[in-house]
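Just one chain follows, in the form predicted on its own, and it is written as structure tokens.
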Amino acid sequence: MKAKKSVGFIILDVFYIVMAILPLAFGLVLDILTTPKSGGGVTIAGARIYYELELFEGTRFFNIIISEAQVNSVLVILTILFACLFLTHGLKEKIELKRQHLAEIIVEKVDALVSENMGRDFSGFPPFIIAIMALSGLSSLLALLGLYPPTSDISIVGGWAILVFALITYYKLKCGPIYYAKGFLQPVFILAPINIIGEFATPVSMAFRHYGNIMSGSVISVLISAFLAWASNLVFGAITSLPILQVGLPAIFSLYFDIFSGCLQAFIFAMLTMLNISTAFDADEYYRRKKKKLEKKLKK
């Protein structure tokens, strides 16, 4: 028999749902209030700057900038936070809520994905991987609401790539700094400069791959919409001023560029994260060193 929800339980559920929707609603209102009037034609621009703090007079390089991409990224994080709180509210050993089925399916699928691609040494990584996928996917889907997707800003995606690079370096250093330094001399020492460049190329390639695919999709969508408006005026201009060719077709293209491509890039970024981190960790060398240290400790 299904347990009856208390009034307090329902109120908290409603609160989580409202708080998950509220950041997106705030983003829409902010976008409407801050979008300048367009003079017509095709307009392709980056994230708007809401605030800029000048730290050193005469230079903009070190200025602190609050942009549309950063604000929307925070809104996405808040939406994910309250969506997770809603999904995990009222969890019990015996499943009584449909949302618990969904939460358990997500956990099981991500656990299996991490286990398959990273192995047993990274059993604590599923929360990090699902966080990357959710943040990236939802950030790209903001385009469906007419908001600027944070994944179209290289500074946002670059920040994620730097975080992943820090984790890659951390796991490489688990075998010791000397072992890490020797890796640049493999297979022969003359390749050290190329290996060093390759080391820093990892976060650059991850960032630009993700950013490039999302940004190019946004640009192509705008160009297609503009072309359809021009073609509609050319064909039906004498009959009506309505952009007939723009009805329905942009939505079809949006299914690919905003939904399929956005979710696909989120999955690819998560896969690259898992593969780069797991391959950076030499488990055999790590456990060999660990065993050696333990043997020395026992001898003392």
Contents of the next structure:
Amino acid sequence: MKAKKSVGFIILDVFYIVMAILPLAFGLVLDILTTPKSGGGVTIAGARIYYELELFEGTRFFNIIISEAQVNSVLVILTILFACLFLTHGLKEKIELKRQHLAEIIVEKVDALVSENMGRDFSGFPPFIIAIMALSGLSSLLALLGLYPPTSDISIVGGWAILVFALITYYKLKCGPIYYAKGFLQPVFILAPINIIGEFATPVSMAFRHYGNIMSGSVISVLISAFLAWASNLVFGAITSLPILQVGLPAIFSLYFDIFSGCLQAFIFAMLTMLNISTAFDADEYYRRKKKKLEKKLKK
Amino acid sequence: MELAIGIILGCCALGAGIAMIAGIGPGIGEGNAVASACEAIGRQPESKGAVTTTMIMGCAIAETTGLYALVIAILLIFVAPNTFVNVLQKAKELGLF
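Show the form predicted in complex with its partner chain, please, the one above being the form predicted on its own.
Up next: the whole complex, starting with the chain shown before.
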């Protein structure tokens, strides 16, 4: 049985779809307008800077920079937002629309993943995990459109890693600051400096793993296409100046470096987020302290 | 001045090459991990899903050291030469040598 959609419903649907596609189109237009004309060859550079606000003279360290990576990441956020609005539009208890199946599958899978990896203490985490996963995955897949993937900029991935680090510290502090400080003196007090370095190594390694994977993929893609241009010039140079060998072959490598690597890194980033946060929380100690507090209250 | 710039460029390239020796470690480590995972799946085919997920996680973590080396090598090739040459030129302008 298929329910009939009202006109307003369809208009809202179309609005959501258009709004989900519009940011990507805007990114493409911006990319085309701002790309400087290059004479070919190998160019490997970071994200282009659209706007720079100088705060202190003489040093660039404190400047507020709006770069391509930041703009693209905001565009990805907008796309995800409207895609989610589209998927959840017209949710009913009795399923009427096909998209509700998709939405339910996603939610159920993420719920199962989080409860399997984090346990029942973290039942509020699935939205955060799927948000990180979708943001990271779609950001990496942006390379398929020819846009600069935000995940190959360390400042974007570093921001996510700092967010995860804040969450880790929050869950470590749940058992009180004294217990948290004591954790650094384990197993012997001499190891405290190493423990502190290890604490900061977590976000650094998370950021570098994601950024290194995506960036190395794009560097290798550029090198491969440059090599193919050189090779086709060598082979077909007498006939035509078109780089014939560049057709098709880079797409096969892109299959691995852009699609597989991008999705895998999104999964791994989300997985490590879950594992780090759930191991940071000492559930036994937390419930012991809670029980103690309750007993004290009851005695009064 | 030209000699100094030449030494900087050459040493940056050499450093990048030496840094990538670290690629051996993750190679061996990931090979071991995948070999063990294959054995485990061969012994218990029904646990394929769990083993694969764990193996991919382990591989990603083993890869980290290799990626550190890669990031350092890329910095040495694309970023460091410019920075060092700029520093050198500034030092010469100031009359340090």
